[in-house]
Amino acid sequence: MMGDVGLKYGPVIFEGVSPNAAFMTRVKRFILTARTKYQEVQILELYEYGRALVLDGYIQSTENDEFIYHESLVHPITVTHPHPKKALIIGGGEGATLREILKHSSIDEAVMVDIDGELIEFAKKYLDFMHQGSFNDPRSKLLIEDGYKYVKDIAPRKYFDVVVLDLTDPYGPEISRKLYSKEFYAMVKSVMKDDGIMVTQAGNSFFYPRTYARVLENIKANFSIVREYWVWIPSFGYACNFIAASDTLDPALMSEDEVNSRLKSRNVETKFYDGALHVSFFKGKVLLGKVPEE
């Protein structure tokens, strides 16, 4: 929801972070406001965070902190896989997840599936600092279609080494909710190689404990190794949770030196993620809230 809280502050993004709490961010400049077939898209310049992608009133990525989210989403599982070659991304419209996957020199094919082609075009035009030309990389294959349908249509085909689900929150817009279901995770598993590994962003476990627990349960119903981790995202106003899953690979067993060695051997350069952070991710505990969801 956009609002104006007076001349002192000017226009702001006022977004709910829970059923009972909200986060307010000042807007410096409006660059684009449009309605696609699937969602409201805004590209704004924010005072603290620079240029930002906002979908249905919720900040998705900002210029000054998107690397925290995207590096944390992509690299823990991609580094855990010893030889990742084929990657699948569902969502990730701004192209930054694709950018991070392609940093791994071992990747020879990255399929990105996003339902909203109009959003992709806006990202290409206004968010070049996020995708950094990744859409044009010869290893990239961009498909504009429903991610659920894509996975269902190719299943069962054990093809991908790494699967990244870069979706809107499980308690957010309807567009992504079916991609957190037990049935969908079963289909994802069927298109992964036996030594494959996947990750999904899973919203916030403190403010939405029941929804988070349901997503976690759905993943555990399909995979024998399930690891949870989280990282604070300043522009979100909360810690974002991630869940990694596999039947053979365990990111929690990776040492600091092993992570750094694989990053170096694959020529991966990062601003935030490294071996020390990886180890800390999987030593921490996930906090569940006590406030009932509405």
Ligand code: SAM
Given for the second form:
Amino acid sequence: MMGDVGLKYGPVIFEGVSPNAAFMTRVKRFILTARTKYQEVQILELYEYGRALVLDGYIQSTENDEFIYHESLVHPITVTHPHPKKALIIGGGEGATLREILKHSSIDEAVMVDIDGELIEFAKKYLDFMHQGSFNDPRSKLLIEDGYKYVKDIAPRKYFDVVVLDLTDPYGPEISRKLYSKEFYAMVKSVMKDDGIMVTQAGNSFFYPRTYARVLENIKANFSIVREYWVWIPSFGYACNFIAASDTLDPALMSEDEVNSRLKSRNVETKFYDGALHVSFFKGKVLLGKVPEE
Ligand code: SAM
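Pass me the form predicted in complex with the named molecule as well; I've looked at the form predicted alone already.
Time for the whole complex; same chain goes first.
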């Protein structure tokens, strides 16, 4: 929700992080406000976080801390796969998830499917520090369509080594909710190779424990190895949960040295993620809050 609190703060973004808690941060400049066929898109300059993408009033990523989210989302599963070549990204409109996937020199094809073509055009124009030209990489294949329909149409096709679901929150806008369902995860599995691995961002387990538990259950119904991890994202005002799943690969078994040697052998440069962080991700416990959900 945008608004001018009218105090000394001036214009702020005031974002509900739960039915009863909010996150507020000052806006320096409004760069773009538009409504696409699917969502309200804002690109703001924030005092604290730099340039930010906001969808339907929710901060998606910001200049000053997006690498925390995108490196944590992409690298744990991609490093765990011994020779990832074919990647599928559903969502990820800013192009930063695509950027991180393409860092792995083993990748020879990265298919990115986002429902909102207008958002992608805004990202190309205003968020170059996010995509960094990844849309133009010869390995990239950008498709503008509903990710649910895309996967349903190509299934079953054991094609992808890694699948990254970088969607709006499971308790957020309607357009992505069915991509957190049991049926969708079964279809995702049918387009992965038998030794494939997937990950999804899963919102926040503390503020939305029931929704998170449902997403986890839907994934566990389809995969035998399911690993949860989370990382604090300053501009979200909460920790973001991730759930990785496979029938053969287990990110929790990777050692610090194995992670670092795979990053090195694939020429992957990161700002935040490394072997030590990877190991810590899978040692941690997941916090389930007691807050009353919606
Ligand atoms: N980093 C953000 C976060 O953690 O909340 C999410 C990344 S991104 C901005 C979310 C993307 O999901 C948007 O680009 C949106 O257009 C896309 N999206 C939502 N529903 C979708 C669907 N059904 N199919 C494909 N893309 C979808």
